[in-house]
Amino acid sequence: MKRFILFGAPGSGKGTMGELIQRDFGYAKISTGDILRAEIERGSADGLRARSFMEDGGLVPDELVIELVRQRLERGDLDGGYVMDGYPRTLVQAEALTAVPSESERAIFLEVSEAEAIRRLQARLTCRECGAIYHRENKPPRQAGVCDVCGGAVEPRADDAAAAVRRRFRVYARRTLPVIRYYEHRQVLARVDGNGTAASVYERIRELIS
């Protein structure tokens, strides 16, 4: 079983880039928001602590986000391997990732500057129903304003307007900072540049993992 990581700061493009991987070499993309979302739509205990602290504008704790993870890389659908999107977060987080068994595992760290991240994050839009991200000028959605996912509102979140995205980008270096050591010190990690188009960013990390 094969474990690749992406991080990356707020519009770093880990997202798009777990989709391309997912798409190219069939391996599964685990993004700790879309549990968090299916868990809430679920109506189950676990979803429902998480809102409480997500509403609140708190993060999630680690013990609940680890749970949720290790319940879905139990599930026995990954066929030989998969790719984590913005997990782990925090080194307590990156160690119980690490006690997971895997074949081989590779960390790839997308380095943007802040200009790069507020220009991709202000031409996102997400779905309020589902949580779909769209972007205005690399995947809009087919109708204006409407997703193609569930037929809710699709707009700009709150949270990516410049001030915000600031403010985003310098609390993740500050907080990844030591997952990114944890990395470097196991010998897995690989630092990507993560600015220009995404096929240029993919093409580097294709390189990577081929």
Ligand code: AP5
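In this text, rigid core is short for the largest set of C-alphas that superpose within 1.5 Å between two forms. Keep in mind that what you see is a predicted model, and the values were worked out from it rather than measured. Residue numbers count along the first chain shown, from 1. First, how it differs from the form predicted together with the ligand.
- After superposition on the rigid core, the Cα atom of Arg37 is displaced by 2 Å or more between these two forms.
- With the core superposed, Ala123 shows a C-alpha displacement below 2 Å between these two forms.
- With the core held fixed, Ile133 shows a CA shift of 2 Å or greater between these two forms.
So that was the form predicted on its own. Now I'd like the form predicted together with the ligand, please.
Left out here are the partners and the other molecules; the chain alone remains.
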């Protein structure tokens, strides 16, 4: 089965591109952010543990995230392939993923300036139920506050508050940039210009994947 990994700073567009790849290629999208938010929403022990790390913009401990991904990969709906969004984020996670066999592996690094990514986060809205991603100006839900996909509540994410965003960028630079270099060394990394409209960025990715 094919594996794609989306890298990029907070707000670079990983989730948005993952949704489009899923729509057009039928690959499952696995977002650790969505998995963790779902755990919080249902009040599970894992969610309770993850919550404080996420709210202040830190990383959830490796062993918890690795275990949740292991459970997700075992679900048996990944025959065509899958796209990872937000995982791996540390070298320990990268090694855990490398140990999972795949027919092929491609990592895509969305390069966007920090200023642009922050502008996007300030305008982002997401669905609490299904994680669908919106933008106040570029992609508002058809009915304000209501998800087009599942009818759930659409609102800003708690960790898009300014202090948490600053911390997420620091953590990204310290913990996740080395992971991008790890994939560069494995010669599976493609850098994609993540600036421009979502449609134009997606076109670059689509060409790469096709």
